[in-house]
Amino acid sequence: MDRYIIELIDLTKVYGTFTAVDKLNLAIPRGEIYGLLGPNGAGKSTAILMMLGLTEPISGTVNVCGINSTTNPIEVRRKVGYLPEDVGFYEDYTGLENLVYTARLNSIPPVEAEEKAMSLLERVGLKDEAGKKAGKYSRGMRQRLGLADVLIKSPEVIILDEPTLGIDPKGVQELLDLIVRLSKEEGHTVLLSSHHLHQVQEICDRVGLIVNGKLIAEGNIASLSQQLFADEPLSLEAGLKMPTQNNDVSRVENLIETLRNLEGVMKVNLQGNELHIGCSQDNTEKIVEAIIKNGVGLSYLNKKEYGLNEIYNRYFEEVNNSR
């Protein structure tokens, strides 16, 4: 069994003298859950469409599943769910009337197909709504009805493009919820497009930066925010109980210095009554003892970890100052 599901080599698309992906070159293991981030016009949904066999890439390779989606389109399709931005359906057909004839497309038979819809829409929370036109649907309706609609022929690859818009909070929890049971506990590798970096670092095993068709980071968080804020991987904040007496704001001195003179401490700022302390280490417990020898009272000490939307801005930043 091949180790990656969905595997892009050197993958390269144009068109006229636009370059929309740029030698891209991916890697997904079976049972993932993937992030890819990027701007608009960055080259996801173009590297997407090469996936799914529904564009042709100028040079390189897309297997997914281990099948070359350029030559092999069809039989991709029928091992992968694909949701997009703005799914469409049959106006007039109910939700479950939908999902019973992308069943029937997929061979399943009458009675099981009947059965299987029904089961998706309580999954995704339309049981109620299964005899509703399709017309009828709100925006989130029709993304909840969207996934069941790639649920229905069991997919192993569910790709999912902007899949929480429109949907309202307590939805969009419920439906995050259910994407990391369907990687996590029956084994579905899930490639994930979106904008929502908080969504994404929620329940996204990796992420992939993509900036002009170019892959230009990826990793977990931790290791992202480590190749990035290497010269600050960590950032604590103390509030001080900041003395009024001349002789007691040499305290407040000493414990700086104190502080600049701890392994692994690489910056020490003072900001009104408030401490800045950028460390390589996570040294929480010397910062603490050295506050209390120095005789400074200390209101509170935040701990400060990178996430996504810092890692992400800081790409962009770095991307953009190198042009």
Given for the second form:
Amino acid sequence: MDRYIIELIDLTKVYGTFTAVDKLNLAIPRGEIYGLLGPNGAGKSTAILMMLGLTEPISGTVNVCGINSTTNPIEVRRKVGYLPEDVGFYEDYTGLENLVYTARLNSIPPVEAEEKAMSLLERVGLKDEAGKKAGKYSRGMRQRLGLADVLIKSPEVIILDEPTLGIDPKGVQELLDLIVRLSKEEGHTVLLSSHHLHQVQEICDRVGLIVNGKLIAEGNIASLSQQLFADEPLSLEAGLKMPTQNNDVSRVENLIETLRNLEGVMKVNLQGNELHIGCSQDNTEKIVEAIIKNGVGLSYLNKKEYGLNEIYNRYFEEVNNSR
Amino acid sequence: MAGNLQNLFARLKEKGSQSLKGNGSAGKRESEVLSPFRVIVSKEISDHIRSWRFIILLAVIAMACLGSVYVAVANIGEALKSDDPENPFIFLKLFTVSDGTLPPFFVFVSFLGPLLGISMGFDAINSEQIKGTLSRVLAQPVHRDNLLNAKFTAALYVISVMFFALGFLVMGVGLIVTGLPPTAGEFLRVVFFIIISIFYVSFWLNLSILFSVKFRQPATSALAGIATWLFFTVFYGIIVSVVAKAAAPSETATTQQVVSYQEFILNLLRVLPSQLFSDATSTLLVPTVRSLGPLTMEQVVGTIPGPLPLGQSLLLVWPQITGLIAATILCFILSYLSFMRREVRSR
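Having seen the form predicted on its own, could you now give me the structure of the form predicted together with its partner chain?
Next comes the full complex, this chain leading.
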């Protein structure tokens, strides 16, 4: 058995003059929940379409379950469940009928298909809506039906394209829990794409950041922040009591000056009442001392861990600066 | 509809348990597993039959058909008197006779057939794309051509059943009203007429499937289909008559020139699928038609007036039938070319 269940090698897709996916390399081991992150138009969906053989790459290869998706898409689609972005169902058919249809397209006998569809509807919490027309489903219900639709063929790999798009926060939480639970129970490999960072952060074992068709960073959240924030691994947020009088304002300026001269401090930024300090080493004590010495009131001090949001913003800062 | 489905499930369950109890063999159970192609076909057929669109068209066509049969039956006596008494093909008159108030059955078919074909195919692919079901279906282990073929097959199946039912209905009405049984030759001629009608409708069906692949909006593809139909039925004839006037030979022209001019105009008209269809059907339904082009006196001299046998009639219209099938296949190929390698995005 291959080590990697999804493997992209130098995958490239060009539309006219626009390069959607640019020499993308990706390797996902079996059983992992992998998050593909990136802004809209970064090439996430295009990469996914190529994994399923729904579009052809210009160059490079895609292997899913050890099968080439470009030359043998049918075999790949037997093993991969795909939930497209904004999934649609036959609106005149009930949720159950929609699932049974998918099952039968996967050569599952009708009786078994119905049993399986019912049990999946129960697991995604749509048991009571099984006989309702899919056209009457709400967005969140459609997405859950989509998940059942993906699972009905008992896939080895689940690929979800923006599964949380357009669902309210509670629904998102439920859906993500469902994805994690189902995938852990059955040992599926999950690849999901999103531009919602914190959601993905919660459930993914690893994430890959894809921008302009290139994979720019990969790993779990901690290693990502190490990659991107190599120069300033630590960040402090200090809430200041902003003075009102003129001579007090100069105090703050003095403080910033002092902080900049401190050893190990890389960056000082004042945003409203909040002072952002990036340091290469832990010298919180000295910073606090400096603030108090300069006579500025301190309301809180926060040692920040980098989340995906920061990682994301940081990356885009770099992209914009380099332009 | 829900009731129907429950029945269906109940029946399927019954079948399943029967096969389990009966033979206990996996073989029979596996026979229930249809190929994805057949699954799509059966779904499409049930969609067509339940759709309002089909019900309305069926009602229109059935009414037109019954109306024309009524007129034909009312006028059949007169037609028989005025005609050659030796003409034995009384039964076929049901399909061709009219007193001018209503067109005969085969004219109705040539008029309503395109509408039927266009309306059954114009949203075949693009509505699935718009509903977001296309990428879901194609993410299953289904070949793309399976989807295209299944859409075509299902519509063709429904159309075939409908035309055979209507054709036999007309024959049945004629049988009851006139009391004359059809001869085997007449029966076969009607069957071939129905088959050619199906080819004709399938051309329009394929054309509209092609438009549904090409255009993203169902409204656009429906309009494109109807525009093509209008062009062929109304404007093309006008253009041909303009060309005919311009190219008309002078009065001093030789016979050969006149003949070649006639053939030229006929060939221009034969670009029209409706012309091919009406040539083919009139030859089949009126056995006395001996040629579809101009005949010179030398060719006619010595012929014995009388109907052609079925085989000869078929031979006469063979080019027309081939032309219709070729046009159908051409549309099919074009749909294939643009659909097979296209990128399938959701919505």
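Please read these numbers as outputs of a predicted model, since none were measured by experiment. Numbering follows the first chain given and starts at 1. By rigid core we mean the largest C-alpha set that fits within 1.5 Å across both forms.
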Against the rigid core, is the Cα displacement of residue 286 between the two forms at least 2 Å?
-> yes
Align both forms on the core first, then report whether residue 273 has a C-alpha shift of 2 Å or more between the two forms.
-> yes
